[in-house]
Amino acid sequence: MIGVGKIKQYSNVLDKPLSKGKQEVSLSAFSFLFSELVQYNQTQVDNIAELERRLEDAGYSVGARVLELLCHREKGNRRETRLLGILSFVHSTVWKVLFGKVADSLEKGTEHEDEYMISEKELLVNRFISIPKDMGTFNCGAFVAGIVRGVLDGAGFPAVVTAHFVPVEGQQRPRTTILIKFAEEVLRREARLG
């Protein structure tokens, strides 16, 4: 067998593979960015909606970017095409390689029909985080709310996607829920596809 053994050599550094490396970010160094990331916006803002807004923004552009990483990585360049098969792959695949599991649940919600819920009992970008009083409701998890549009609006479902907290009865925070609410187009195509 000849060549068993041997690396192949790639006369150029695009000819080479992508290869997954080590997926994982230390802990302390994201929360240091994270916090960085927050600190500087707030300083740019005069109310907490703006603060959230400017952080949804910058997850946006981390959505974008993970869809095409993930899409290119896994599913060989192909794009989901159904309401379902979207929300399943941000609820598992996404999450898992930005959080390192699967998301405590994904449901959809009673009173309208265009929305659905990505629930986490303690969410990564609100575990390290402590709310001043005077900030009341501020929810880091809007960054996370980003990340799912971008995701979402480069698959071609536009939504409109919020991070809420939900108190939890016994436990002293409360869980983040993602609501994404989809345009009435998404709901039309899906009405189509049957």
Second form
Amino acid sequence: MIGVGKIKQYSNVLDKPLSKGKQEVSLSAFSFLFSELVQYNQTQVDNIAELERRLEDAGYSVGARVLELLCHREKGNRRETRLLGILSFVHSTVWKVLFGKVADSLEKGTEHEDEYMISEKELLVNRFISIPKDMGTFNCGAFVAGIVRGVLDGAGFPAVVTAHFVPVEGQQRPRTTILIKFAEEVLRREARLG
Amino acid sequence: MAAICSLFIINKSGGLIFYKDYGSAGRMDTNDSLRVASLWHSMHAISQQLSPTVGCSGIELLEADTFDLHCFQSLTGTKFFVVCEPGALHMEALLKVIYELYTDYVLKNPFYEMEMPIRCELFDLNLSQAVQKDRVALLGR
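Could you output the structure for the form predicted together with the partner chain, given that the previous block was the form predicted on its own?
Next comes the full complex, and the chain you just saw is listed first.
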């Protein structure tokens, strides 16, 4: 029989390599769960800024855990200590694990030194979501912004992270940009490290 | 040549939650469309009771001289129906596609309230694409 004998028997559970886990979950199941998360939080707030903050907080806890897990699983218990390193870790490793693909783009802000942007044509969490007109610029990507903030904060790069819709020429749908504004201390440390 | 004249979606209590006109024929004002929706809801329910076959799920196709009406009822009682030109083909398939779009872009949208009128940008967008595709398929034949 094919494959027999290939599975190594480990007497000690600690010797077993950490399983990669199931790589994919149902998009529908996730969408319904996320939809409920947004609906629940909507009942708990009385303005949009508050809703955005709550979604971000929910994402923050995800981010903190994701960082821990991925550093162990993908990086052999090491984590990035440099600014560009951690940004590309978020842009590729984290995105790939969470959304099944690397983010569409990672850019440095043109106006400010401390700003970076991760852009996504169609953010997975926004796939089925239409924002009603009366909610203005609200973006459910706040949850993803929270995840990014969780990862960065956990890795020692405190930052303010926000999600915005950016209209694209020739496209009906705007893309979502995750704007990362690092704290002053991060940039100072980065300068010192050279 | 537009095969579809209009599309209706009615909730399980017969209220119109979505209405869209295609082409110039059979254009209706808001009151008329609401009336058609609740009429169809009742007729559908009556047909279910009067049908001689056991376990009948209601009218699926109404053929008139000037139009056909295809109806699809989901398991939860939401009804989708299109009014189209007589003899237009593939309407069942189109209704299934529309149902799929409804489950994706309406039911998974946290800002949609159940049984209420559908106002979802993504649903409109994908719906017009699906209908467009249907028209292209018609032209290709």
